Amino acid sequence: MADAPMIEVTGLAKTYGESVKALNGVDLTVQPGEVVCLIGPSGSGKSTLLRSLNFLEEPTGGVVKVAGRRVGFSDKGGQARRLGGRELAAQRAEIGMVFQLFHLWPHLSALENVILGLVEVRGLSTADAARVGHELMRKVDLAHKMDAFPEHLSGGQRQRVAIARALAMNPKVMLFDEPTSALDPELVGEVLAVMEQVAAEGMTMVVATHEMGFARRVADRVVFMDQGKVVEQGTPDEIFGTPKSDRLKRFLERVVA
């Protein structure tokens, strides 16, 4: 029997106001250990889709399941009940998220940022959490910056701390929302290298990115979005080598040198 999908998205919709359809009936399945890259123009729905996967955006319609469990709701007796704050926090802890702008606590050191969730959400002692944190800071090549505060870190270093913080919770899935778009060009490579390492270790990943080279190298599947819909998806060779839709062909003409 084939493995059950790690992520199942069915008929996902998100409308703002009366007319803005950020997502318009998105269906997406991600298998365990699969790396899926979302590409498309700004405003195509990539970030909204990612934020819906961990209920930072509450969908207008449709269903999201992660590891077989509906995100944001419990189903009891055929009735969907919205999760309360603690339940939602526990569910989100299994869905790691790395944002464009880091979102580190400025008054905490790099190590303290990494272990905060382990102490506050998982209930680990500070000493046990610190052991995990030390290992992860070494993993992202920042063992020498454990005591540094965010203001004393480069953008690339801050993003690597953010990745370590998400990994600390031992999530089932990692979501990356354009994690390099706020970085100076010379810092992009160090973040992508850590992401490639995480992918190589078998983590299920969904990555919204403008880095087409990364998508080519690392993705198992590339999903092209436009106007809140999945227009086309396939392997990197299929998407970049033999695009089918005119919309994807026009997009690639603009973004691929």
Ligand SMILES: Nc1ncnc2c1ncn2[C@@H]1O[C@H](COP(=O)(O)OP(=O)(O)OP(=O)(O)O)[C@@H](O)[C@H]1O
Second form
Amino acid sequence: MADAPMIEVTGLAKTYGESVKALNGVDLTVQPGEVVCLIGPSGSGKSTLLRSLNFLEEPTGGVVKVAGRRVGFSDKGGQARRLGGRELAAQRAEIGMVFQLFHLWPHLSALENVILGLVEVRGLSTADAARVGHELMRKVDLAHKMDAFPEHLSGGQRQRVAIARALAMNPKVMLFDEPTSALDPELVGEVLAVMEQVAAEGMTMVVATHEMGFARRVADRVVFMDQGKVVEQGTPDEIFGTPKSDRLKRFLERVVA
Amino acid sequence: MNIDFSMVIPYLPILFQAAGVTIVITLLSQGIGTVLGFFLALGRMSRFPVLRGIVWTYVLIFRGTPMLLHLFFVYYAAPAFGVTLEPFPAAIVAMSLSTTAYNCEILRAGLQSVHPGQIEAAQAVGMSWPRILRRVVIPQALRVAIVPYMTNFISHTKGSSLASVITVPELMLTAQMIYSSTYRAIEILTAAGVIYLLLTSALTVLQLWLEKRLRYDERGLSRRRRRQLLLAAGGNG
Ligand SMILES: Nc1ncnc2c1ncn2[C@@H]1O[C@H](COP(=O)(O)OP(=O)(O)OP(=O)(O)O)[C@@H](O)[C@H]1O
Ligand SMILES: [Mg+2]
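How about the form predicted together with this ligand, since we already have the form predicted on its own?
The next block holds the full complex; its first chain is the one shown before.
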């Protein structure tokens, strides 16, 4: 691909305390429009990696670049300087994130959840923001739930609102941290369907997931992590069809069984 | 001795005026104590240990000593440090210092009750910290803080009677002056008690109203919010 990569992670490390190496030298490149699924056992560092991409977690080593710009730091003058709150916020606005536990704001209606960023970050009027919000609520098939509060939505509906909230900022990248793990099985499908649609529209996506079916069907590339490292990566066919490392084979045996 | 409540009537204007002083010193000090308490609560949650330590010490001292002592201290001991205050400003200062300590802890409990994921979601959208505080954290914190906050407010209203000891002409002092010249303690104290009860009842009603307002999900969208949001869609919402 001739394009510059959308995400470029080099030597990423994150240590908690003295000894917990959540990430231990991760390299990862994601091209524009690519859908990458992160799989791996619990505690392998998938969440930590995703959260480092928008600096919710400050790495203890390595470099993260999104859309050509270093995340969390400015490299001007050769000297890395930590970004101030405002600059960091502006950077994060370009990176959408969807959480396992939704984290919708309970005091705002579904529509208000979707448009808060447009009003507070992009400076749109409520009316203009709501126009965008209506469109997004239709897109996630919740036009009938705009005035509902999160409390009164099902898990699947909440997660779809959360996806619309992230999309509202028109991000360059969308990060999903196990977006269906907290859902009842019968609600998983509706969320995956929305994600599949977003992927089909060309969004660059990084998805930590236990939904191997989704990874197989939608991912351009699957990345297997274990103990804070990328152990193996490839197309879904390669990863699920012809796994090379023992660790991946053992992992697949466990999750498929 | 026969009890005759009608003797109170000629003193009602004086008592109401004194109640006005009670209201003013209570509202002023509670207002100051709310603003200061809010910033101290933020300081107590700051990532700078020195700031946290200072606030912690402040609360330790002012929550741990009687407001009566604060009043005496500001009024009688402060002149030794070159500050002389009239009774009224001295009462405002002392009462503010005292209620600030409580409000700090009450508001902190509210702020800390907000799930960290709430803040992360706002950060992920690109909101700056002041906006996150205003639009995400405070609305949720208020819901938790409102009951203890109003409890302290009511307690502080009654505590304002202590200002009588530094000769602020509030309700308690005025009542004392009336019964010491009329020897009608029962009637006058009853009248003062009823006035205090009216004031605190007003706060209790205010609390009910605030609690209802803050029950955001049960109440549904206000008509104003709904109109703002629907207009945008050109009516097809
Ligand atoms: N705040 C923290 N403090 C200490 N250790 C942490 C913290 N967050 C994560 N860890 C540790 O870092 C490692 C990686 O955690 P991470 O959450 O990234 O894994 P994961 O792959 O997302 O797991 P899961 O599938 O369970 O979500 C784990 O060993 C975890 O215990
Ligand atoms: Mg995780």
